[in-house]
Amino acid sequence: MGNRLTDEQKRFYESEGYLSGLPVVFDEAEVKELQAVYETVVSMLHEDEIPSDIMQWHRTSKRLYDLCTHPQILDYVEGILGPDFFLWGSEFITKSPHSDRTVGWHQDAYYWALAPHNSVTVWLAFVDVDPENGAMQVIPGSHKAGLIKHQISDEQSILSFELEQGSFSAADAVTLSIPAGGMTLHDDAIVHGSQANRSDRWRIGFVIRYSSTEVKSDMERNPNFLSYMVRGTDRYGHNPQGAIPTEPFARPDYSKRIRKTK
């Protein structure tokens, strides 16, 4: 049996909108395997692509699909979303050494054509992540404010939009340091962002998105949306279902260069 969230952890998540400090999911040997997976996928990129273009490869690569459906990860997510939920998104979020690129303060739900807002993001660290290499920061409790107005980002941010100044206090930010093989959880409406990587090390994270089954995608806004039931039963049938991949690694045939949403 894997670890399950305690009632105290569930209450903290409900109140603060995030959860960190969970036991490490993958040990040192398994982290090396994860890093080998990352290197394999990076080796398949085209010349004009970068690691942060690795988006939605769980749809075509069984190795990444299996990672997204790892029982321990799903156990933690179930503690937040309940017994019925689906997988719909994954991507690598990376920062090279001495990169000046930032992630402006924002809310995930602002970008997503999903309703109602009941989604959880897993941030899985492939290497040690800390303030020096640009760890994610969150504003505790900000998920309770609903969606906040965004504006066009500055040129250093990898996002198209970020929160307007004065809509929150950066002084309240908490930095989520994560050891390699560890993970955090955060709500789709929590305000978060990250600073530049000032270290000599890469920051490599794998982000996985899950939603409870009552959540529906607006297919007019996102016609390529696919869901994968990973726990429980879909009593709603709101979203198209994807087929589980069979190839260990394969490029999605719909890959497009887009400005990162995270």
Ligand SMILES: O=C(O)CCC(=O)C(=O)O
Contents of the next structure:
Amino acid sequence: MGNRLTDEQKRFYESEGYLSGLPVVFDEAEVKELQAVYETVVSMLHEDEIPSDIMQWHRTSKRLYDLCTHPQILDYVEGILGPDFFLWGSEFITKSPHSDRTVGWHQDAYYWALAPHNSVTVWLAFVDVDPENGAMQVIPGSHKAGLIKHQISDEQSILSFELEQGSFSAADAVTLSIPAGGMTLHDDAIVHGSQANRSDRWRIGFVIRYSSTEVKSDMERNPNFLSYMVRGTDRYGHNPQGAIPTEPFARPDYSKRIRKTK
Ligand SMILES: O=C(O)CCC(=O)C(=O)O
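For comparison with the form predicted alone, please write out the form predicted in complex with this ligand.
Starting with the chain above, the whole complex follows.
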């Protein structure tokens, strides 16, 4: 029997918009396997690509689909979303040693054509992640204030949009250090981002997105959207369903991130 979120953890997530400090999901040997998965993904990239350019690996690669549907991860997500939810997004967000690359402060829900806002992200660490190698930071409680205006982001950011200076207080940020094989959870409206990697080590994270079945994708804004029911029953039937991949690894070519610079 896997771990379930306690009532206290659920209350913390509800009030702060994130949850960290969970026991690791994967042990040392499993982390080595995850790192081999990452190497396989990297070997499939084109020369001018970085891992975060290609999204939705779960749609084409059974190995990544299986990771996104790991029972322990789903048990934790169920503690937040309740019994009926689907998987729809996955991507690697990495920074090489001493990379200047950042993730500008943003709210995920600003990017997504999903309503109502009831989605959660799992941030799964493939290596130890801490302040030195650019761990994710969150502004506790910021998910309660609604969506804030975004602007075109700084050149170093992996993302295209970020929050305007002064629209939140970066001094309130909490850094989410995670041991390899561990994970955090965050709300789709929490303000979050990450700084450059100042260390000699890689920073490798795999983020996985899930939504409760009442969430509907606006197919005009996101015609490629596909949902994968991973727990419970879909009583709404709002979204197109994807087919579970059969090949262990294949590139999801249709899910390329559009960004300003390499
Ligand atoms: O990895 C990061 O620094 C940010 C991740 C992120 O923006 C997300 O998962 O929504």
